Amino acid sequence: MRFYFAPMEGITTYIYRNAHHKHYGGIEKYYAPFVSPGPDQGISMKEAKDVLPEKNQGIPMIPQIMTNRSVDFIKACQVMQNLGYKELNFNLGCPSGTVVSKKKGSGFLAYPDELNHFLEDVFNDPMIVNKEVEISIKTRAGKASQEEWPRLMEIYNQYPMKELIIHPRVREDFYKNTPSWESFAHAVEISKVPLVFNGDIFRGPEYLAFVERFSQIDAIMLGRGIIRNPELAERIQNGDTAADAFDKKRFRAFHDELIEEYTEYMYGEKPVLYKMKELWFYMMSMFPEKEKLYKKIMKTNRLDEYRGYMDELFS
């Protein structure tokens, strides 16, 4: 099986990244949060400096690009193959309240003729007809409905696309409810593109789960499970698929690195609290006898005293 990183806009950007792919291995691509080119500010200098080359050396990164204008996402490709890469993903999932009151992300699907328009534009483009940069997309199942799939996989089917990643809620979904095996089961039914399935495989045994029902995907996309866990790809490919087992040692020290980094870049302690804090949201799963401390972290506005509460979380 292989293994993807999902974007997480906040949380995988280059940083992080790099932390992971030095600590722990089992990821063939990392996904960067998208950028969101626009007729008037292009692509801002934040997201530029996300994706530089020089800060993802080493690492086998795919930029994604978030729009509704063909135009404006033509002219992100032609930025990003100037950096020198050769596969983007176009953004279809993300459904953040701002993104798709703006008809963006996931808020796109609800529009299927003019999404059609758009990748006939792009996939007409004479940069992607001899792939000069090949163009992946990841999608949701629609924007209000599972009725939606059928339609949306209609104009999928029409396009080239190196591979269509496919988290199977709706955006009402956002990230509660089950993502629907049965709409993705639909998709390896009749998909003339590879697929790869993305949603809700935190631990070992959902990933066998999953393979045994499709057992024709060799390739998934882990987002949440792996911040939650940063060793999970890497033991189930080494056919260690037990419930949470991780390493304490190295993640102390893959921890210790970002903090280490975060402190670096950022201005103040606050930034650098928050930062970790939003990955203990996820990462304290697995210290579920640690609640009270936990609780301690969150309340914390001090970085002497979080390191003190690693310290003792780490004993």
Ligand SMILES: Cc1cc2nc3c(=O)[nH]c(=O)nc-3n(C[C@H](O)[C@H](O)[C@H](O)COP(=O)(O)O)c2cc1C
Second form
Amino acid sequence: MRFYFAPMEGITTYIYRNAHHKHYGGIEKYYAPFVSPGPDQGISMKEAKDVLPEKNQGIPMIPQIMTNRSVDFIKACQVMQNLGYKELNFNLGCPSGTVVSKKKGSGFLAYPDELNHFLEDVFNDPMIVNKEVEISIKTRAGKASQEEWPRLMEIYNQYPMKELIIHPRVREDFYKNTPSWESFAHAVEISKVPLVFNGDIFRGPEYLAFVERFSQIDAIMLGRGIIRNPELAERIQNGDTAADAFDKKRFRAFHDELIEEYTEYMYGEKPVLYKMKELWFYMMSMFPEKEKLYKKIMKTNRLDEYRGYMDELFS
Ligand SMILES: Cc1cc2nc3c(=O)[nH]c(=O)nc-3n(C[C@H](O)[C@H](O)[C@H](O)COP(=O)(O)O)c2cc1C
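May I ask for the structure of the form predicted in complex with this ligand now, the form predicted on its own having been displayed?
Following is the full complex, with the preceding chain placed first.
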């Protein structure tokens, strides 16, 4: 199985990606969280910073673009191509209210005809036709209902994309309910493009259930599962599919590197603690016996106190 690291805005920053890539294996590609070019404005410097090659040295990283205007998408592709990227990902999954209300991310899925025109423009652009950059798509199965999925698949099937990454929830699910394996099975049946599955593969047993049903799929994108256990992909690659195995020492070294890097690049203790707390929201379930400590970690506003809790947690 090939594993991709999902983009997670605010979480999988270049600092996170670098630390993960240094301490753990098993990941073929890291997807950067979306950059969103404004109409005719290009990409902001703040957004571009995360994808600058010098911040991502030696990491196989794919930038992601979110827009509903083909001109802006193509312009962003040119910027990324100038930075040296040969593969870019298009976001059709983001469920956030502010994004969806602008008809972007999973909001764009509610307008299949417009989406079709958008893709027609993009895939007819000489840069894409000549494969100077290749495009993959990350999509949900619809905006409001899984019934939208067959039409969306019909559209996707017309374009020579590198890969179609499917998170088979609809926007209205946000992260509730379960990804529809039925919709994914429909894609497997009719797809003319290579498919990647994404959604709720959190531990070895879920991985095993997936491969039992979809033995023909050779790529999975992991998000919250690998934030929770950064060793997940590597363990599975090594044939260890036990539920929650991990090496505490390595986890600590990875964690300490993250905090050192965030401390160096962010101003003040609070933003650093905010970043770490976002991670602990996912990682804490690896330490089920430490619930009381979790509450303390989430409450503290002091880095020295936080470090003390880490000594306790990893002891
Ligand atoms: C906090 C957070 C931020 C996310 N940011 C992005 C993003 O920038 N681009 C994107 O395509 N998906 C984003 N996602 C969705 C994930 O990439 C992934 O599709 C989702 O978490 C389902 O996979 P999982 O069940 O393996 O976590 C985000 C998800 C979360 C929870």
